[in-house]
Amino acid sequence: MKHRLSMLMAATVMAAACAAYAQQPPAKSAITEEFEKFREVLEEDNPAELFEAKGEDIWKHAKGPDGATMAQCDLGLGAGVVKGAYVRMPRYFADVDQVMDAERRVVHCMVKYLGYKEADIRKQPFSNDRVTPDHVSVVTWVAGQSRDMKIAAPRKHPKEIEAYNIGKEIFAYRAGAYDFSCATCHGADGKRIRTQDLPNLRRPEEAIRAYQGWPGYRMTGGFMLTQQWRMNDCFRQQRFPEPTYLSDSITALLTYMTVTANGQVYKGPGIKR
């Protein structure tokens, strides 16, 4: 009896060490943390802040046909606010009565005072090695203003509400030639492609990752990327038909991701491979 006992004990210790190990997240690999310092060295001298006076000259100065500027612009702590709206997005607007993320408010806005085409800015919405388009330009320029702040992307209007619950679903759905969802590469711990480590984007501590570092400047190309870009090209890697510029279901998905990650300090545009 008392060898019994001794093992249901010793049995009982076990799983209740491996379940606390079960709620630690995964140690990065030793090449991960080394680029991460590669990264850190580089952004001390970020190219990302070429953009930003880029996007903050065209916020404060560029005029619309009829003398509007982006200082009429709420990005949903009022008009004309930019210090900490980027990481309270994804919202809902009671303007437009929809969620935005950051990027699509900030396009929004631009048609809007400015003057620009939806139709043209559709026609390149992403940068490429030939022009970075100056919306790009404002959104890093805006995600720069939140820096080293808190995510705070709200969750309380209904339509907030629904579009996390729908960005969830997204994040989980399976589809396409190779049959794979978000959760696929990001729904759990310890996974891996090639060298590069992949965070389980379903801890708050993890979701960050997909968060951090954008609007990104890429290393390889000398253009800035953004959030909207990573996941249309998330898309097109899972074989997936890329969703349209700005659509429903990636801003969906950017609230899941977002919400996910509040509570964690964001550190402004970064630097990508």
The other form holds:
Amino acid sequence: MKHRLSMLMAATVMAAACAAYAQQPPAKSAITEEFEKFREVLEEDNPAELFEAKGEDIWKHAKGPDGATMAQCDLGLGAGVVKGAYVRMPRYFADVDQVMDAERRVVHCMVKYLGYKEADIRKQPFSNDRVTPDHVSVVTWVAGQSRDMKIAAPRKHPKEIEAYNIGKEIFAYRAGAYDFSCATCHGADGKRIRTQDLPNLRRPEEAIRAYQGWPGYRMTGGFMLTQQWRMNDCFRQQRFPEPTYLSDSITALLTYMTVTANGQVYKGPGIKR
Amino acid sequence: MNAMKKTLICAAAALACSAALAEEIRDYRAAAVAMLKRDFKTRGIATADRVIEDGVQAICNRTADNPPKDIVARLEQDALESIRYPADGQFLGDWKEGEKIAQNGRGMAWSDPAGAPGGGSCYNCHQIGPQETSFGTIGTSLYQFGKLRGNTPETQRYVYGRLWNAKAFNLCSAMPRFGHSGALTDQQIRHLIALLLDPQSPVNSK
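Next up, the form predicted in complex with its partner chain, please; the one we just looked at was the form predicted alone.
To see the whole picture, the full complex is given below, headed by that same chain.
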């Protein structure tokens, strides 16, 4: 634990360094290399594990008002089975007759079994430097239980096929004040914004980059951010209105992007600048 | 015939084309649009109606950015006619102000305050001034633009139009329509023209 804390402090120092970088972006190689070097060191003992531990504690020990636990939660592989579940979502869940991505399913279970109020979760869906909500920690733990596994999101059930195809359409849908779609930045090879390389998310070998490292420990601030947050922020930068948290649109988009990345190996919760 | 009518006719033509596509593809598109309209909400200056396509967006969306040539020609003409040129005929602002606008990547997002002038996000996609090495590659390099094109009144007018409505020159261009959408003011566009064309601008140095 002491070791963990020292790593966390190192992260805080790095966060300050990153903030300094952000104000005066240097040439590509310097910032990227420094960050990559630090990430390699840090990922051996990732601060995300602190949130995984908190999530595990909630999953294993929290009880709902009627004594229910997350052991009753089916993430797609049977009640209480967490190992490998994250890389097999989004998927169709018969009990709700819809496709859910991992975060949506985790929240569903925490509301159903642990008595969390959906309205409260929607009030604070994402982390900030003051608070990381419980469901984010649980998602982080669930994700960690698929570490080093191959992504295998199913595309068998008609609703899974539908979600994939709708997500594909959303990916290409340009609208808004800047006429941007996801594909404007992520639909061609070898492009970049400023010095940031842009993965072509239509290609399987690059689609993994939208998946890898999430949930991610944000060094500037020291909290966890999920894929749902990432999609929200993409649409902000796309100059779209704001997507409703855990909405069908985001699930569909995640289904398309995850299925495209199928077969690639997920390395577990990561670190983001 | 006004631009709106022309756009509607073109939209109808595109619909007829897309009828040739597989039935299920059309269904997914319609389902996607309906879903976006349901799920996306107004936040700050980013109003919910932004998820509704306008004519140009719809044509490009429906044809994977490759509409039939005659539709492209007509819609580009519509866009060209819609450009509002400055009444005083002045196109050249201050390149130093232009550089600031080119650097500024803010504007039009729900996190941006209402009424505050946004930037052009130019360096996000283009190489421009020689001193800025952090530039994107989605757009072409604009370094030496004025040197290559010359700082003539015709070029100034052309650049104004291109910044005001890039779709008038390349219908499904990735570049925003900065004047058309109100993302930049006429004065800001003048400063950007100076950045690109003014012989004193570092863009045209050496």
